[in-house]
Each structure stands twice: as C-alpha cells, then as structure tokens.
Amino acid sequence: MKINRIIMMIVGCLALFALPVSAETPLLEELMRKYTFPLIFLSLLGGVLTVGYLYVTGLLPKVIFKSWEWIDERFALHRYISLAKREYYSVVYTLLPATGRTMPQSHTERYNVKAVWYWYPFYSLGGLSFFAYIVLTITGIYLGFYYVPDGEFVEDPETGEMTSGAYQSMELIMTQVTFGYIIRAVHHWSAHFMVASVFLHMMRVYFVGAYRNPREVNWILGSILLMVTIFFGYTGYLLPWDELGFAAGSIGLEMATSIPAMGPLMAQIVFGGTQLTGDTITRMYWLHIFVLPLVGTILIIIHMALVWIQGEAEPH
C-alpha cells in the first residue's frame, strides 16, 4: 500500500510539471486559471477519501474525539452548555436564575484589584478599542447621510479644477452641514486612536503570553480583527477621493495586482478593475460601511464572548 501511494504521488508530480505553460505565465497562475474546478474537485475528493480511510481503519472516532476535546478546551462548550441548560430550567420553573450572575466579571472583580497598578491601563486597551469602534459607528452614520460615493471627476464650475462628487460631498460636510467639521474630525481621530489601541492591545497580549493555551483561537481572532481595523482605515482613507486618496488607491492597486495568480481577481473584487475608476470608490464605500462592519461586529462579539468564557490572562 505504501509503495502504491508513493508511486501515485510521483506520477501526480510528473503530470503537474508536464502541463503546458507559456513562457510569460507562472505555473501557479496557469494552474489557477485553467484548472480551478478540477483542483476544487480533487480537494473535496481528497477530504472524502481521508474520512473514508479513517472510517475503514477505525481511527475516525478517535480523531473526532480529539478534535472535540481540543475545541472544548478552548471554548468550554460542555461547561457552558450545561450552564445554559441549568439557567434555562431554573428560569422556566422558578423564574429565578440559578447562579445569580447576569454580567461577566470585570478585571477588577476577578483579581480583587485594590489599587491601580502601573500596567493596569494596558489591560483596558481592548475596551478602549471597542469604545472607539462605537464612536466611529455613530459618527460614520451621521457622515453617511451626506456623503456621496461618486468617483467620477468633473470640472468644478467655480474653480475650473477637476474634482469628484465624493470630494464635493466632503466639502459640503466640512463647510455647510451642522457640526459636520467636528463630526468628521472626531471620526478621523477616532480611527487613528482605534488603530493605535488595537495594535497596542495585540502587543500587550503577546508580551504577557496571553496567546497561549487555551487562548490560541482568540489570538487568531484578534489578529484577524487587527487586519480588519487596518482595512477599515485604508478604505476610509480613500473615500474623500482627493490627491492623497488617489495616491493611496494607486499603491493599494499595485499591491493587489502583485499577488501571484489571484492578483487580477483581487483587484477586480476590491478596486473594481485593474485601473482606478469611479467604481473604485463605490467598492470602497460598500466595504467601509457594510462588509467590514458586518465582519468586524461578528468577530468582536465572538472575541469578547471568549474573553468572558476564558477570563483574562493572569497579569504577569
């Protein structure tokens, strides 16, 4: 059996390198372009064969048990399912919660903090990031009432300069909308504050070792949230569609198109094409006000729920 498997792997590799490839097109890009669906089918087939092999050899229950044990250790599913069942039956039959605990313990309650230690502000960075997110949501909704995601450049009848509808709507917010200048300034500096606080929060978690067992999953979620935060800032940076925004869009487009195999597809999804056009602002607008808030809010809820379940790491 082992010899047959080795022979099949060698034949597969030889067939892979025997594929016709043009001189200008890399092998990976050629494979992704021509053989996307066969590769997906082979991946699914490999998964089915793996499950079948584990079933035939009798290893499937052991793998499932080990996987459940790993997940339960990090999410405490068994304990919290039991707690939810107990709370449910106690509320249904006695109309009183069994434990009396309705809110998660704060850091001060958990460690019986009597004084403000020098490191304690670093344990507030997660909450400060969430507070900045709330401020950005409120101010962003106000700005969204007046912002127009129009990236087409037209000649300004007063100055004769080429400006976009997005830039004109930003000028309207800054000069004519009530409290528009202040709201945009709060939104602008809250974005800077959130990026800085999320980054420092990740640094604190790393240097105190809070990413270790059983908090690996929450560390991964935090890393994804950091990327979401940075992408929030980037998409918002482009929305005024001024010279700085256009320059940032050009840099981002070049970075996207430089991705092997998937570059043109990523540019099409994120920027609306391989050239900066009016569609770029439309894409950035919907990413900024819909896609990223949806993804970010879901991840924040899961992230905070895991902090409640696992507790904060010991302050060492």
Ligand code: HEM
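Residue numbers count along the first chain shown, from 1. Computed from a prediction, not measured in an experiment: that's the story for all the values here. For the two forms, the rigid core is made up of the largest set of C-alpha atoms that agree within 1.5 Å on superposition. What changes on going to the form predicted in complex with protoporphyrin IX containing FE (HEM):
- Comparing the forms between these two forms on their rigid core, the Cα displacement of F290 stays under 2 Å.
- V51 shows a C-alpha shift of 2 Å or greater between these two forms [criterion: core-superposed Cα displacement of 2 Å].
- After superposing the rigid core, the Cα of V63 is displaced by 2 Å or more between these two forms.
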Second form
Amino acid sequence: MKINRIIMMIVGCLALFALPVSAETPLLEELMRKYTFPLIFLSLLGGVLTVGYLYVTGLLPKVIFKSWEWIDERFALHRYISLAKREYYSVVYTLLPATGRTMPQSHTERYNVKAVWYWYPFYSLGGLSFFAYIVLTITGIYLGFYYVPDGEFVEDPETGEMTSGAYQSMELIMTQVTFGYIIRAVHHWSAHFMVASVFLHMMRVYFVGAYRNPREVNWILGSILLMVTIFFGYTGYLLPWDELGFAAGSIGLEMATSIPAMGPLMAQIVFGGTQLTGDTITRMYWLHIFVLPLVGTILIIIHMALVWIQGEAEPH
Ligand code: HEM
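Alternative state: the form predicted in complex with protoporphyrin IX containing FE (HEM), after the form predicted on its own:
So here's everything in the complex, that chain up top.
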C-alpha cells in the first residue's frame, strides 16, 4: 500500500511538472525537450532504489529466480546456454587441455612467475576506451533527439547573420534543452578521452610486444579501430557547422581533393562533393551516427572476443 502511494505521488508530481510552458510549442515536443533527461535519471534512480530495497529485504534472489523462471519457461534459454557451454569447453579442452582458456600460455603461466608488473595499470586502457565508447553512445543518443543535420546557410531574420539549421539546433541544445549543455560537454570530453586512451592503449600494446604472434590480427583490427575513432572525432567536429567546423571541413576537403587521381572520388564519398555544401553535413551526420557506430561496434566486439579467446599477453 505504502509503495503504491509513493508511486502515485511521483507520477502526480511528474504530471504537474509536465505542463507545457508556452502555448506555441507542441506538448510532446515540450515534454521531450524538458523531461527526457529527468525521466531517464528518475528511471535509473528508481531501478537502483528498487534493487537496493530488494537486496536489503532479502527478496533479491527470489525475484531474480522468479524472473529467470518466467523467461526460461517461454524461451528455454537454459538449453541454449548449456549447449553453448558444452561446445565452448569441448573446443577449448580438445585444443588446449593444459591451458584452459588462455591461448597460448602467458609468460607468467609458462614460467610460473609470481610477479606483479608495475605496468599492469596500463592494461586498463583498452577497457577505458570501451567505457568512453559506451558513454559516447549514450550521450550521443540524447543529443540525436535534438540535433538537426541541416547544413544549408540561411539569413537569420533577427540578426541578419548567416546560420544553418544544424547550428541553430546546437544553440537549442545549449540553451533550451534540459541538461543539454552538460550532455554535450560529456560527449565532447569523452571523445577527447577516447582518442587519448585508444592511442595510449596502442602504445601499451606496442611496448609490451603484445602485437606479436598470435595477436597480429588484433593489432590490425586495432589499427582500423584507431582510424574509426579519429574519423568519429572528425565527423563529429563538423556537425555543429560553426566556424570551426566549416574550417575543419575546408581543410579535410583540400586534403581529400589533393590525393592524386582518386581525389575527387574521395571528396565525393566523404564530403558529398568537391565543394562544402549542405550535403556535406548530411554525409558527415550519416557517417557519424550510422556507418562509424556500425563498423566500430562490430570491430570492438571482434577485438574484445579475440582478447577473450587468446588471453592477455604478459609483458616479456
Ligand atoms: C576503439 C578502440 C579500442 C578498444 C575499445 C579496445 C579494447 C581492448 C581491450 C578491452 C583489450 C583488453 C584489455 C587491454 O589490453 O587493455 C584490448 C587488447 C588489445 N588491443 Fe585494443 N582496443 C582498441 C584499440 C586498439 C588499437 C588502436 C590497437 C593497436 C593498433 C589495439 C590492439 C590490441 C591488442 C594487440 C590487444 C591484445 C593485448 C594483449 O593481449 O595484451 N587495440 N583492446
């Protein structure tokens, strides 16, 4: 009863807050602009509080078991899990009976070295890059609700300045959208953080010699991931279509067109033409929110699966 009342109170408060502030803006748009972030935050908070409550009252195992039972009854998941486990261990133990999962044996395993290497903290850099990627995905989804990929310049009737729809949508995010500027800042700094951590991760891999047999394929995949990361940064930098973005676009376009023979084709593929136009932003947007995330996510999954299969290389 008590819980019901609390839920009703929260819903009531939200309904009050959800009243539109201006008559001109459609209700749904106003609600989205103002309350998407608070709702996500409240849902997460609600989730954490619920789990905490269940944990404290000792009901958590029962709830997990009941939920699992509900799902398993419908999808027979336990059969697929045991099948996958059987297959996995049959492959691992047939090929590598002595070593278990790690292939080949790491340095410490082979020589039974009891050592704590002082560069172990650098082994977290790949994981940190992955963490930054997740943060970028979440904040990017939020920004995507409001960003408009419109690169055509039009004269602002009030100020007489030339601006684009893309730039105006960025202004909206920075000034009107609840927590918009924070989310944009988190997206911005996570992008810098990811570029730095991916690069340092690559240096760690190089200096401990982890790129050698049998991890050559992962080194090559990693090199492609580095390019994907940099390209993510570049396409994102152009999206606000402000002076900085436009200048960076000009430099990139010059570089692309200066490639002998292939130049115009490269400019066409990456910039949507040999001039910077509204099409450039459409192209950058599609690369930034679809092509690169697709390629990047697939490569990261394969990259990390290979680390799982091959194990971590110890410093030699
Ligand atoms: C999106 C970028 C990347 C992500 C998310 C990522 C993620 C990871 C993770 C989580 C690991 C295991 C933990 C660790 O060693 O830090 C790893 C290992 C590895 N990564 Fe990356 N990585 C990325 C980019 C790169 C780059 C740029 C290279 C090199 C060109 C690279 C080459 C390797 C290699 C060879 C290993 C195996 C290292 C070992 O066994 O000690 N990765 N990566």
